[in-house]
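Just the one chain here, the form predicted on its own, laid out as structure tokens.
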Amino acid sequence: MTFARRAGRIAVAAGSLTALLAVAACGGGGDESAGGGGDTAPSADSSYTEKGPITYVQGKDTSGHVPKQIAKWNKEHPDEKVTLQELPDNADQQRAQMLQNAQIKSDKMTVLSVDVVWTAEFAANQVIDELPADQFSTDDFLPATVQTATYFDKLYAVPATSDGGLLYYRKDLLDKYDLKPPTTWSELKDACDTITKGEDKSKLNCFAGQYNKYEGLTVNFSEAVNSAGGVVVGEDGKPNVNTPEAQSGLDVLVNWFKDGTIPKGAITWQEEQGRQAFQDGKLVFLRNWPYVYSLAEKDDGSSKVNGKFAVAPLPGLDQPGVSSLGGHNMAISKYAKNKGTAVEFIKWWTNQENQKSYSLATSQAPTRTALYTDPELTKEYPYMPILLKSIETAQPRPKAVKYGDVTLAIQDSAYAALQGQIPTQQALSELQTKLESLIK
């Protein structure tokens, strides 16, 4: 079985788990866009006084910094030690394991690092608790990140890291051929043609993002649609993806796979495969998240592009593009013990001092507004203003209770089009029908 098929089956399983959880949830559930929320929003758990050891659960730590941060907490709180539980780096697999934990009502997971698009689903299905309002102030956080942590205007998580898509580019190569960072897709294509004509084509590809059949494909598809002036789901909460604008965006990706602008092997790539290819000097351009910067800039021999790359906004159809809003929030599992410690750990982890140290060590995007003008951070990462704009103008993915089914529908249609199995117009027409049945 191929990796893509395995990822697809995991996503299907996760979607089935969501359905089971929705049936079990008190009061049922519905899409936030449907309005209301009295019966669908779970009530908050009031047991926030219990203290003791807890488990912090997140995807694979590629930075190596998370254990150091946790060790700092453990030294200061010897009776409330935190154990790190790392899940796979695949977002769909992370989600599936968290849902499985909730399905069996296990207390093995305490604080969950949840993708920003899982909040509505996890809240409606009582996977996570509504947080005590008097314990958390969100005034100092980026408004876009706070939105991702709420469900029916109630706080279910605390923004820990944000994410905006960035265009990494080989500055040395663009300078060599007297080129500027592209702001449109046609400029990117022209720059690639110029550079690859002058360089060894067998060792250098043009552009790549994340196109394997997993959550990253939902992000890259959404960015292509949004950057061409289309939407997946409109501001009214209704799907509207079967449009000429959306087709223009998807056509670009499909055509780039056909003509080699995107290497054919990238159909199996997630974030890490793209990062490695860029670090190995095999790509001129890469669409990825901020975390790549600190890794590609290492001078220990692991990166061949250290000092040779820079960052720009994502390009679009006829102007700079639009990122999907990414990031992770910290939530408390419904079935956890020692929730008092969990509350204090989340407040500690997301305070300004720790967010700054975390960003300096990992180049991940902070969620506190003041850090984007912090002198030390902006000196270390000059692209911070670009990143802030990427986040502020980013489009959220659909906020749906049945998000597992929604993202799988997007992945199925986009992947089939990228593989050349169906025309782009058919892919979008079928996707529109699927989304209309999932988002009421």
Contents of the next structure:
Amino acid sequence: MTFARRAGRIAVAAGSLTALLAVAACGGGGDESAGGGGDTAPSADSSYTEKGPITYVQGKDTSGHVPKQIAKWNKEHPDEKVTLQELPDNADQQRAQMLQNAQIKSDKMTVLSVDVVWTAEFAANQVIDELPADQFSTDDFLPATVQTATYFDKLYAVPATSDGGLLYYRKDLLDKYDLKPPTTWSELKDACDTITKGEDKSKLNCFAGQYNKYEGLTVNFSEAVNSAGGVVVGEDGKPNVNTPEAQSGLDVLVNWFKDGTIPKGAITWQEEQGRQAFQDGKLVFLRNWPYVYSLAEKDDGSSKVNGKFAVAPLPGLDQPGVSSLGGHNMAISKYAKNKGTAVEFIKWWTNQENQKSYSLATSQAPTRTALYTDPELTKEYPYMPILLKSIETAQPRPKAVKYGDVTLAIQDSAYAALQGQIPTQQALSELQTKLESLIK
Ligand code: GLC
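Condition change, the form predicted on its own to the form predicted in complex with ligand GLC:
Okay, now the whole complex, with that chain kicking things off.
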């Protein structure tokens, strides 16, 4: 496969992360979608031969499985041991720590688990290396995931896990009231009204996603906009968020906060707080990622809803909704040592066998296409076809070198609207102006 970009999707602003990062020595950046800017991305480092101990850096491992998989590698590679460094579970904090590591040119981090939205920013600013593409075949990976790992048609990371938003719902309650999983927002609201009439309202809330002011809010805001037929950034690579469609999506979230469909407290929730509420039996519906499934399904007493819930596609305005494409790719930190081991470790971690055992243990979405029809995986996780569809129809977030500023602008506007501080129309018009200055 060539690493052909999806035409017109990508908008990239030139420049460096002046505030956080002083390493932008590459002259990288530029607008991929403009085509005429020339390929200014840095070229591959050819010194992938050094072997020895390395670190693998990722966000908090909620599954407990990552150390086990690393132990397996360490047993097979006693002279090239991998040490796990866990960062907070908040995506923005992970990004900041990885950028800081590059800023001080530290060799402490070797292999980075890079959120799919950071590739352009990290590549242009030489936080991560271009990978030796001849050593990595991406043919067997979902094309959308490979897109997230490339910048200027060059491979900067290998897709390790994908992510698509899912609607977790209390099957026991829907069955009790003879309801089907909702496909639209109004069906979801109606289902809640019916269920809460018959249940103890003080103990059961209707719906939640991620609304704290961090990357998860960018995801949930984008999903609301996309699921109402709007866009944040259009096919032409230009911001186009000040539209009636985008407003009707944002209005739904704002109204649901106002009328209690979403509990007020959810304004501080990230993925984990929502998962906890759902597992405690306090929510009928939850928008979250696939990792929640294996944890909510545990029968060790940690989840009150095991055996009582199921998964459906996200709902939308008048048809099923659109997920934001999530996931993580493995990249090599620019200032790392032992990059030869890093290359081998990435190959090993993302091979079919290890992806399968990882997905079985964590319910995270694989990036290899074949695993979506793997009998063992589909038996364990019957919603695999729903997940695949969520990923295949997902919208990527803007692929921008100034992604940190782009996401902050989205978070500021969305948060102010959700809190009722500014009308949704004003939030979107202000956001449009900000995005236009960040995405050229
Ligand atoms: C998940 C997704 C990632 C997203 C993050 C937001 O980790 O995989 O892409 O940015 O959630 O909280």
